[in-house]
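To begin, one chain is listed below as structure tokens, in the form predicted alone.
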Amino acid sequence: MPEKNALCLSFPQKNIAVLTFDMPDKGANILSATVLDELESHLDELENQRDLAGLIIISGKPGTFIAGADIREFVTSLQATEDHIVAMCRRGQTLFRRLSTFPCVTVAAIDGICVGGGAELAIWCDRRILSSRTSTEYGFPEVKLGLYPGWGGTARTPRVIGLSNAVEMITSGDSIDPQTAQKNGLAADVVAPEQLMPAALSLVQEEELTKRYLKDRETWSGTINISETELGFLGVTASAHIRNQTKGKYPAPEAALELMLSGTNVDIEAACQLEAEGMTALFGSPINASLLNIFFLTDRNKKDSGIDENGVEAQDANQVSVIGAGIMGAGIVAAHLKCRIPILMTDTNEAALQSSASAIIKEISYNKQTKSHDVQRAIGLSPLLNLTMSDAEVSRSDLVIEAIVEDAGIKKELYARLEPLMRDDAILMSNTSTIPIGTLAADLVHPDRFVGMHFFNPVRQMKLVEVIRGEKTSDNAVATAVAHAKRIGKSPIVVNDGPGFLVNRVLLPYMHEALELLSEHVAVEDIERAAKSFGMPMGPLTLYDVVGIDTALYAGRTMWEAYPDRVVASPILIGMLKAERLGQKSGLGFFSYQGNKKRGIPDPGLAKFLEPYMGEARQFTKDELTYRLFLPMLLEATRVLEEEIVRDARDVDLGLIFGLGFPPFKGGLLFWADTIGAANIVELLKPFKHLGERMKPTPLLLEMAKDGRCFYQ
């Protein structure tokens, strides 16, 4: 059979023509070498034909216009030499740049997403129309991905949009939606969906009768118009609102940045010039490879079903219910309501319940546009929240989600009461973050109905959702837990039962560790400085202060029940609560929060309070003190393999970006172990055989050095 085409060329009106993107057997439009060629292989036809008034370009496929470029041919290329990577850029650039040469005027009619290599061929098109579809949304993602647009985005925006809009964009790596690129000068226009295509027809006839297409086309393609004094000013203030953002790890946004200021004072052709030859200090680093791997890791998760099983289909969750009404029942009670989902609270407290209630209003009625309450949102949401305290409402549910007290012998007497009233066939959840479901299960007459569904918090923030198999529980119960975490915006990972389950069990060896560095005398901001020079969102001991010291003491002692031939049962932990040392909900931890403080200050009691603890004292380097706190992360990871607590290896590190931010500029925790290699990891572990079973190399990764493997294969 002939291979379809991606691009369809017809003529709705015998002087317009229209390119219409519609990738075969695709759910996105993509923007790969062959449809590139395909692309301007229309261009050349249309070229010569000298009568066209307009030439419009749409996609067919409804809710998405063109998703980007194939960044599977990225990962191709990642070796290429400097001259390949300017010749990529060229390439796209001077096939897009054609759309503003055109013999006519260029509209591009846009529904739905378009963004990164499909946002810069739009904007080279003399005009824009987006449709008002809530999905729509233009932006320049490269700098999430360690790059910057490289077929032309940042000579072309900032001569279409200004330069303050275009730095704005292509350093954030936001999308913007359709009003704003109409505020902005990006869209011409914003209609209804099925009025796109007229629109665009309109368009073309009005800019064909006026010729001010070819004004801007002039303007654009020659310097930028602006003060060398204003010039200065968004140079350094964009910059330091960069680095603010970035911390000096993310190169992409500066090199932007510099690269658009410095175009300003040349021609397109030159500023065109000068972003390929930029793009040479990006493309392929280790940055770049590493930001590449979380899209992959991403991508990977919004197709996974959860269950290796084919035919196993999730259940649909059409009533929701949510036991317990403290801060993580609330937070997983907005989440569904700002998806539009019905749902049921209920806690044995009234007062709680309604309290509850009022806080999530709060939350719900946010909005991200305006950065203020909504009560038009409020309104329009609240009637979805339904609050109970029987437990007949709650067992007509198809889901059951319980988000009570971390204490099994008060689930397990909820399950008693709850289970005999459910249906057959609905589920029941449990959001416990370190209680083992088959403990839990262990008295259910539906162990198989059954599965752990544990939320991250803050919920509103946390993408992570921890989705647990017990020893019993059905496909089709996993199937549906993550069917319907992704239903709410979340990024499920299936993790078989066990302590700590994926995100604690890796956690909790690194936060161990601080305390024996402090054990040894390691100053407190010694032990903060490696973590966050690592790129960890805060310190260990920052952590703990924010857990709560008791919080963080139940887990670790979990863990040492479990493995106390390599967790270290520090005293120091148990000296803090009974001295109320909790942390943040005490006002004193670690840190000092007295004051009502959100970020604690030193403490000056701390160090006399340490005293006890005390042992010998060394002095450690800033490379050994990293990996002390990180190789025991990954030892405990390696033995999650082992044990095949995950299914995949990218789940750890999906799990520990996504879970307790581990940087992603660094790939995740097995991918930056990879960049070290096995064997160069067994060599850093020979200092530390002293601190025993915790710093011994496991058998997997004895074996991966000896074999030369990798955890990406």
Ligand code: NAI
The other form holds:
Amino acid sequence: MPEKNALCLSFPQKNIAVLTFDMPDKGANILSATVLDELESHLDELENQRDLAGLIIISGKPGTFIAGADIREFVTSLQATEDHIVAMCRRGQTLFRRLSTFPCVTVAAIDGICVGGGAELAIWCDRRILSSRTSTEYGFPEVKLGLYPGWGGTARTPRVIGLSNAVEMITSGDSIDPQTAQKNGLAADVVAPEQLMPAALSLVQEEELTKRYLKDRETWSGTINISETELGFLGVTASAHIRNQTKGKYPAPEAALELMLSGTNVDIEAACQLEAEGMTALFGSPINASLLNIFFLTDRNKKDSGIDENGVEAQDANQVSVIGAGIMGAGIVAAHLKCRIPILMTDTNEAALQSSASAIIKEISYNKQTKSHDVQRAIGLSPLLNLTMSDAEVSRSDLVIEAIVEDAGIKKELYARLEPLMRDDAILMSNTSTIPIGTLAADLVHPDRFVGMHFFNPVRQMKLVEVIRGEKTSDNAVATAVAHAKRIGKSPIVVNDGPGFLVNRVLLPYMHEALELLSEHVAVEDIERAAKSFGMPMGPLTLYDVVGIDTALYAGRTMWEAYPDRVVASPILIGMLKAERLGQKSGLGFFSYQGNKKRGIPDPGLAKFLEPYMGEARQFTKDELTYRLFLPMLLEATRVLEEEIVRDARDVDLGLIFGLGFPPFKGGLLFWADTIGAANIVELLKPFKHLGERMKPTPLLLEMAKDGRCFYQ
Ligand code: NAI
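Show the same protein again, this time as the form predicted in complex with the ligand rather than the form predicted alone.
So here's everything in the complex, that chain up top.
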């Protein structure tokens, strides 16, 4: 008999049963195997009860209905046989399906998050009522784990809300809000959270009288009424949209689409069977394993305070100043305003302050839902923004984020002026992308209250923030930076001070290798294709053009000064700088941007330009090109681990996914390396021995190869 502790049965009225999910000691309800057993025994008991008018399923945790299946159980089943996978799906389907054939009407009363397995449980109920709480969301995010809903979600949802709505929800993995749920027929009603139970009770009474749910039961258990023409049109348009989004790298959305299309002509039982059988192609696949890893990386990051000591609390940060109204300053300010945090922005240049202010207002007025600018939104948020050219105002700030020009001298001069004005407990942060935190902190009276806070460009898109701990930075400053970054919706990782910190350090060897390949006569398009087919969002040469050759050279200087044995300034970049081929910004880089400022086209003059830099021609296979690009990146990551730049190897993977767009379906750089194995990587490096230090296995890699160790234990 399973331990009964997640569900509680009560009878607010004699003939209405309420099952309340409330897992003890957990912030959210999760559908583990034990919880399913518990649900089953309650259903067994209730099914035998005569004269029940309704069963209501609700959560005892305000703001969370059910947060999904227990993903840790998935991981332990990754090696499961096909029969076992089918059985896992059938188990959930059969159990939840009982809610659609129960002796009385079943109602899910949903307040807060209702996703994954929770959304499947609720979709099998006859009716759903959602609370109007802003955090209430309903969704099937399984495709984000390389799966689709396998407890009947793909079979039942199209029957309840229509095929087109179901395709959109399930293939995108995006949640919908209560209003959309009501519009598409998923929610029978939307009410205030405190009205949820009364509304569910009266719905039960109403359904008991009208018996409308019985009619729906009949309709939803059969085939789906849709014409061949409609089906064909939906299939073609949805498939094109999915291909465009996934670039063919993520099979789950397409599998879900095909499944839902083929499930239209059969009854619900056969549709469930198809769903269970189709799952065998996805569950346990390398992509599923990689995406599960991303889930755990993200989950760990959310819980990580950034420090290893217990008992260090982050400081409250309600008054924030940003110094420097450039590209980064404006992005940082907008991120705060979107979270309704009052913010002060200063700059020595009035014109910069004004033009950033209008860029900020434009950004914060954008409404993602309507995809348009919303003046009311801007009017609501703009009083939180205070612009000034005076330093004096920082005296009230809890946090001061410096985002001025990348010049150590100018930054230090600014700090000398600011520090005496700042409160004794205020923290100073720098958005420097290259200057060591130790250098910037050298003349500070309170270097313990100074920390790096490296946002990525564009701030509105990039989730990553590197929180850089200088030698003298206090735990309190680190914890405050981490908590604050999370508060404005970012994913911070803590790194120790060092050249290039984490992301730029690991990026540079990869970028540099692209130039080496060019000088070995590899065509531009072959280099770009190798990176993109690996899954990078853009090729390295395009990235040079986007970043700007001058900026790339500047950032690279930190690395070649620190590691001259393996990193050198590429003569190609120096030549490009001289020729003013600066990339997108000058209209010409590795590509030409004459016609279209954003999208480069091949430059017929590039070959001639590169002639003086050409070395010996070599032939490369596709795999060799991939390894030439990505093994230097991996080797650098092993050096980062050797030097303990990060606190945990998992930070490398998350940092590169969020900071560089490293392909999530590979699970992270180190996760990908584990799929090859350290010993095999050492073998793969052997043919590149002639390239010297930059392709030499590091002591850590050799040790791992010898011991058969992985980065993820
Ligand atoms: P930017 O050149 O767009 O803006 C710098 C702003 O600082 C200008 O408006 C300038 O008037 C102002 N400024 C200069 N000296 C000042 C002073 N003493 N007091 C007040 N304001 C002053 O520069 P951007 O790109 O916004 O970069 C700012 C910082 O962020 C730099 O440290 C940079 O390395 C870093 N960063 C830049 C990234 C990028 O992609 N642009 C990415 C990540 C970090």
